[in-house]
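For reference, the chain that follows is the form predicted together with the partner chain, supplied as structure tokens.
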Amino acid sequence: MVVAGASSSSSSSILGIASGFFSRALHSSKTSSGPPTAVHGIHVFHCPDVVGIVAKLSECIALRGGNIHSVDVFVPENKQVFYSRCEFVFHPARWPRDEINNDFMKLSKLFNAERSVVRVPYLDPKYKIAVLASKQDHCLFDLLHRWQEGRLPVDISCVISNHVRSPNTHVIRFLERHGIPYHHLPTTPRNKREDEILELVADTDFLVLARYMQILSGRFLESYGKDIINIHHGLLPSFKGGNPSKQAFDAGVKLIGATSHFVTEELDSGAIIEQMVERVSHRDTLQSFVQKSENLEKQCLAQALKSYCELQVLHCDTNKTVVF
């Protein structure tokens, strides 16, 4: 029997054998009965660099029978650290969830390695995240609107913002259709409600920050302790701090942008995940400078999420980010 159990990153929530079992048999394979036949995993390994570890890894896989599909491994020039991410089929039958954990725990073990990760998402639970906003609704329906339409795998397990939105508005009502409870907490300069925060919020795996204008200390982000993904409306490093459309249209540039990526105690100065720009001109407004760049805002921060809920997101260095 499979046991589904909870990916190594993600907190302990254990699915329902039974349901788990059934719901995906009946989902994943072809043929009308039976345990699914071959299922995707991704496994990303960050470790010291040595001669061997492409080997091992993949022999690791073909033992069990898995089917790697494709790689992608980075050896930086200057450094001997070893990025890699693999995803392959395998059957459950033959690679049970615990055991492949296992196996990757031991080469985890063997070569040192500074993360390890594997995840079956057919068998593994989403990711648990909760999303904070403010004012600004762009990014946060974007993201529901995807999230709704099973573009973005996880489970939302709550909206938090200091933004009071009454019960007739759009968001509102999406929430309520969906079961996902919004939390309203206003802030103040002497109260960001961050105990507040920390406690709805536990159970999380990430959190996104969409548009969410306040910010986050250094003694919330220790407590919290899990990674934290933020849009910034503008071309990182230019246009810190807020406004930043209407500095970048004051400065005269030829090219806006947006830059998601993780929250330190500094802010906007997390390593970088994604940032794609557009062009603007003369012929540009204030007020299409701000359009183009929430266009950007809701597709950049989904390209994040996609590639962080992918496992292709990997820290390296202390500001930057190997991203597969």
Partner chain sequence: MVDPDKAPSLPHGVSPPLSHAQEKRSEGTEPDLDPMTLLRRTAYSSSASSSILQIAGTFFRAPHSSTAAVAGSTYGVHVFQCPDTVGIVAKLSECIASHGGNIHSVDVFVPEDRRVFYSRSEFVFDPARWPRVLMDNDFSNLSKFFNAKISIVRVPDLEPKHKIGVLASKQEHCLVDLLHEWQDGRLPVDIKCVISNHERAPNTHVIRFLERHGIPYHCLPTSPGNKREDEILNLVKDTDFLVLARYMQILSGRFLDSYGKDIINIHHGLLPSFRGGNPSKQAYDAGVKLIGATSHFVTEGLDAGPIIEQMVERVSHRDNLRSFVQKSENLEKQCLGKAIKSYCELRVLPYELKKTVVF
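Having seen the form predicted together with the partner chain, can you show the form predicted alone?
This part shows the chain on its own.
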């Protein structure tokens, strides 16, 4: 089905057919031998809002024999800004990958777009990432397992930590088994080893801080120049300092959470990608309280990475995101 119409004026889902359509790689029919006959693509668009954007996007796909499966559009109230995310299928023989880029580039120029990105998971390389972690393993190991199971469309180039891990730990054994380098870079208040980290992550697409308990400087952020995704528990700002979970448990809180966000120079103040919450009660022990908190952090970070890799996250204004 092809969309025909003008731009939207509010957050809406224009098309929602094909429930269960989307997955990390593709949902397409394949011949018994050879490449798939239909391939899944994603396009995101950010431009000034004018009449006819959706119609032109639809026309671009339809003229190449493609078929739109869903479109999400958002136009903020009192702002002439247009955001969209489109999922479509196409035949690679009729619409080669380089021509897809060229066609959407023409639309980008037509509408003076700030961002126009197209991704074809079946054809495009996976995102290359590095993971930074400190002493706690729960987020790091969860990401490694999701990567092993193919649930995250990334390649992990290395793991960097300011804490040493002995060779017989489950993390080191896993990394060695899968050929992922582990770099131990101990830090001091005067030396955060940022130059060495920058060298190790130079060819990555983005970074993940899986409970990395070091503050990255503005110089590091500017030098790296790409997105960095962080996770922290939702007990802040009420319980700062050492052992915040015990502080919150002793205070009898009833709701805990986790937040995944982009990293900025200001600590824990970047645009939010994902948040999750869970109730706790007087029946929880400190152990169950901590376990619930750590589980939220794992789930929240994994969902944020999935959304980011599937082009569901667009920067909006200075400190907000649109998450389709």
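It should be emphasised that the depicted structure is a prediction, and the values quoted were computed from it without experimental measurement. In this text, the rigid core denotes the largest set of C-alpha atoms whose superposition between the two forms falls within 1.5 Å. Numbering follows the first chain given and starts at 1.
- After superposition on the rigid core, the Cα atom of residue 289 is displaced by 2 Å or more between these two forms.
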